[in-house]
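Only one chain is included here, represented as structure tokens and corresponding to the form predicted alone.
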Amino acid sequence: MIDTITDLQALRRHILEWRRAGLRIGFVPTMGNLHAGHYSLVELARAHADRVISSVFVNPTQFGPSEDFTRYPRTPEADTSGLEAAGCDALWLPTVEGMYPFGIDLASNIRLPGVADVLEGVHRPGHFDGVCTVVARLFNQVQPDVAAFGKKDFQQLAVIAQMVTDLAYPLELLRGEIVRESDGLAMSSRNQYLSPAERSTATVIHRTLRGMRDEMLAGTARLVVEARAGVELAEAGFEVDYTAVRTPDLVEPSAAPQVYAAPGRRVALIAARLGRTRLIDNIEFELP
């Protein structure tokens, strides 16, 4: 059965207790409101350690003033349900006063600068200030061997691993691949925000991304995949924040033009509205 924790406390020595086992840790942060996805990760963080601890906090903090941070779902108990049929030994449940003691406004922040400046740093101003610090605080509750993070969230990632290199936290990120629908789209807590004809029409994003893949393997200028991509998904009815094919570090072209002359690895990412719903996907590939 899976162990439920709210107190800081009682988390340290429920970790203390594994320690002293000598078991290898394995951490699985979450806003809740889990599915395949999710449940990926914890089976991910499994194969490379001897216990798997999740977290499920809704961070007020990465979530912007016109954003869902209110009517963002909240399903604890589905949640404990799944996470101990996916093989989770422990629950961290924290509060917003347990996470942020001084409270918001005088809480600690940590902000990373270039990567996550860009792309969604632009439309979501802030947002990876948040993301950062909860991570951080996170990272310092559980103290874990190995952390797993999803790829669907590819920016997020990327940030999160430079954190961890710039501040030295002694735990190698595990990074978990894009679990879909059978349609293609990607799995993601905001689908349910979908209206049916919405949920149609979201697929169009995974077929853009193969679009952008394929026309860019086929010797395309980039800025015209880009565009293509951004008239696809404004036709289908999208309000589009932004197509682009990078590096994988998320490089500025303009600042690296050498880079992107080479082969290489390379994403393309999508950030879109459908109604009220704000998607986003990506899709990586090798250019010979």
Contents of the next structure:
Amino acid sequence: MIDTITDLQALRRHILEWRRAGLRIGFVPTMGNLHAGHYSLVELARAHADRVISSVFVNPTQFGPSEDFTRYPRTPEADTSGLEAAGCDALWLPTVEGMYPFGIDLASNIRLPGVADVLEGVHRPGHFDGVCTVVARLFNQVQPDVAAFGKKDFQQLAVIAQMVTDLAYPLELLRGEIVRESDGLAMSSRNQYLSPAERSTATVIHRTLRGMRDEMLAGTARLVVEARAGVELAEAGFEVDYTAVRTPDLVEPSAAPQVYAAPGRRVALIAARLGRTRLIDNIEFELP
Ligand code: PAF
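Same protein, different state: after the form predicted alone, show the form predicted in complex with pantoate (PAF).
What follows is the entire complex, opening with the chain shown before.
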């Protein structure tokens, strides 16, 4: 039976008990409305820890003023039973007041320059400040030995990895693979906003990413690959935020085009809207 914890003192007692028993603690932070992608992170954490705790908290500080905070899907019963079935031992359910005891306007903020300012950072200003601000608090509350995040939010993982190193959190980050529907669409809580027609168009994102990877492997110039992908998405009906090929550190590409033709890891990333729904996805590959 999963233990549901709603109070910070109770959480601390729980964690202390595990620590006293010498158990290694794995953590999977989420915003709820869980799907197979989240449950795969629980399994990943389970493989690296003796106990797994997950949090469900729809964090207001990472949503922009015109974003979907109020309509973000909240499914507490299904999440609880899904986590239990996935082998999660405890569920941490913070409140907004508990997370931000001085109120959001007076909350200490973590702002990460560099990797948080590109791509998503350009299109969702302040988003990663909110993510870092809440993840830092969650790490302080749970004090895990390992914490699992999905590669679907590739930039979020890069940002959190930088924060963990920069602020010397004593934990190991685990990176979970993207879980896809059978037609290639990356699983996301936001997929359920899609109308049936949009849902079928949404598969173009993964197809376009595979095309970007194949063109890069065939030696096409990065800028051409990015531009063609943008056109393909726009023709399918997307409003495109970005199509990008980057090295895994996501630094802005240098002016020297040969850097992108050199061997090594690359990631192609897309963010695009279908109607009111904003989707992101990415694909990693190796240039030989
Ligand atoms: O990836 C998410 O669901 C959220 O950004 C996270 C990491 C739980 C922080 O609110």
